[in-house]
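Next comes just one chain, in structure tokens: the form predicted alone.
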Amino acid sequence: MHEAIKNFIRPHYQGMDGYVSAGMETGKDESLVFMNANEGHYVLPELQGYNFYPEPQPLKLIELMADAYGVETSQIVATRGADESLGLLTKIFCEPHKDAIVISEPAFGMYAVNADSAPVKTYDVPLIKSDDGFAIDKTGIIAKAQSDDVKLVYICSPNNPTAGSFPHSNILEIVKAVDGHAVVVLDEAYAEFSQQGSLSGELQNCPNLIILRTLSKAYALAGVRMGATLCDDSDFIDLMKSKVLDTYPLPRPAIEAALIALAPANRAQIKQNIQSCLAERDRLKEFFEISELVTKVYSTDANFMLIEVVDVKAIWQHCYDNGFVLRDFSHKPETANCLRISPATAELNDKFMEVFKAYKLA
């Protein structure tokens, strides 16, 4: 294992014995009769196949994910969405009541929630807000990562909830500067929508970088809960598989859905879906830019946008009363009076715009 990763893993993980499930002993060769897993062989006909445990890390799934994300199969582990990995990484690297993570607010709330539940400390190096949007504070993050208790730096790009991306050059500068001090976790949940794309091609040059991906957004499989953790260190990937993940982490229906979504035959349709989503996002953006209810529309490089409105609570309630639920971020000081909005279909967006326009200022 590379020192850039190994030095920050909690020591007991390196020496502990992981659990070897029945599926890990031989693999799930369907031609074999498995009598080693306490499975039920008497099953409702409609549920045939679901009576057996799935492969912990199905080879076909890993191959398709690796191809989609531009990495080797040894650099990837599949998880229940990127969310599962967020919790696991905090667990792997951070000693409770001792260590800390670094985030940059406004940020995805689960980074801090996972830290609080460990519990470990959370240091916030806020994004730099300007008329152009939000920028990452490279100098502040690098300085804070020098603290002895910091083990992880979380960066989300495109960022949730602000919707903008951070230049890859800035992220790589942080990754290289904190090498030897901390591991950087780059959350790329929205990378497929970004003009920059992914930094997965830089993994081999960044031993302290871990990238998270998901099928929830671009592949529209939020209900399936399927994600991936990418790292150049195959030993770390093996540690996650053997010592950290649950025994059978991926439900069989989720695997089946993911195989369909990632199939080469469906790639053209997935790309078209992404473009359709971006077109609707841009249409909503143009609508908001001329609305008297909207005081600012932040730049977006994702499948959603952040807008500042004149009366956030009243507008949220008006939309809710008329069948549309928006995300209120006004409780955060950096996003006062802000709503986060994800586009729906063209037809639903038309209805939403009519509802939004119907709100009357007091």
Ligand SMILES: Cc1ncc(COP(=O)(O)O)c(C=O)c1O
Contents of the next structure:
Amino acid sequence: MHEAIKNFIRPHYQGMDGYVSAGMETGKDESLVFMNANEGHYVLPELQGYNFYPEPQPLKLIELMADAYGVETSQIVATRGADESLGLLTKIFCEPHKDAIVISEPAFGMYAVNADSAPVKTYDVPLIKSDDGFAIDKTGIIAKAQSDDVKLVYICSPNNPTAGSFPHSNILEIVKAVDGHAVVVLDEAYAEFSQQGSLSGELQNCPNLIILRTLSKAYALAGVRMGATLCDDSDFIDLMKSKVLDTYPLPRPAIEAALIALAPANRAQIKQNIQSCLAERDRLKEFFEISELVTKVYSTDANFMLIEVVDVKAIWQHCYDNGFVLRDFSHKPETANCLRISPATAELNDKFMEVFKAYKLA
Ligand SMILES: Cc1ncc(COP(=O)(O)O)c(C=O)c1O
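Given the form predicted alone, state the structure of the form predicted in complex with the ligand.
Up next: the whole complex, starting with the chain shown before.
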């Protein structure tokens, strides 16, 4: 394994034996009768097949993901959403009561929640806020990562909840500067919507980089719980599969849905759906830009946007009372008075705009 990763893995993972499940020993040749895994053979006819444990990492799924994300099959592990991977990475790299992670607020909440539950420390190097939006504090992150307890640096681009991206050149500068000090987890949950696309093509030049992807956003499959972790180092991917993941992590129905979503025959439709979503995002953005209730619309490179409004609690309530649920981010100081909105379909967005417009200023 590359030192840029290996040196940060908690020592007990190096020596530990992983669990070898019955399915892993033999595979699932359908001509055989499997009596080795305590599975049930009396099953409702309409649920035939679900009586057997799924393949831990189905080859077809991994091939389709590798194709979609531009990596080799050996550089990818599928997880129950990107969320599962966030927890696993904390477990792999951070020694409870000792180590730390770096995040940049406003950040996706699960980074700190996973750190708190380990528990490990969270250092915040906040995004730099200006009239142009939120920028990443390169120097601050690089300086913080020198600290001996820091094992993981989280960067999310496009960032949730601010919606903008950070230039790839800035991210790569951080990744290279912290090599030998920490592993960078680049959360690309929204990369398919981004003008910049993904940094997965740089994995081979960045041994300390791990990238997270998901089917929840661009593929509109949040209910399926399917994500992917990418790393150049196939030994690290093997470690995740053999020692860290649950035995049969991916439910059969989730695998089936993911195979449909990623099938080459559906690629054009998925692309079209992304474009439709972006068109609706832009339509809402233009609407907000001329609304007297909105004091700022932040730039977006994702399928959602952050807006600052005149009376955040009352507007949120007004929308809710009329059937539209937005996310209130006013509890965080950097996003005081802010709401986060992801567009629905054109027809629903029309109705939403009518509702929003109908709010009466006091
Ligand atoms: C930045 C970011 N990362 C990860 C996730 C979780 O993704 P998943 O649904 O794949 O668990 C989300 C979900 O909103 C997110 O916004």
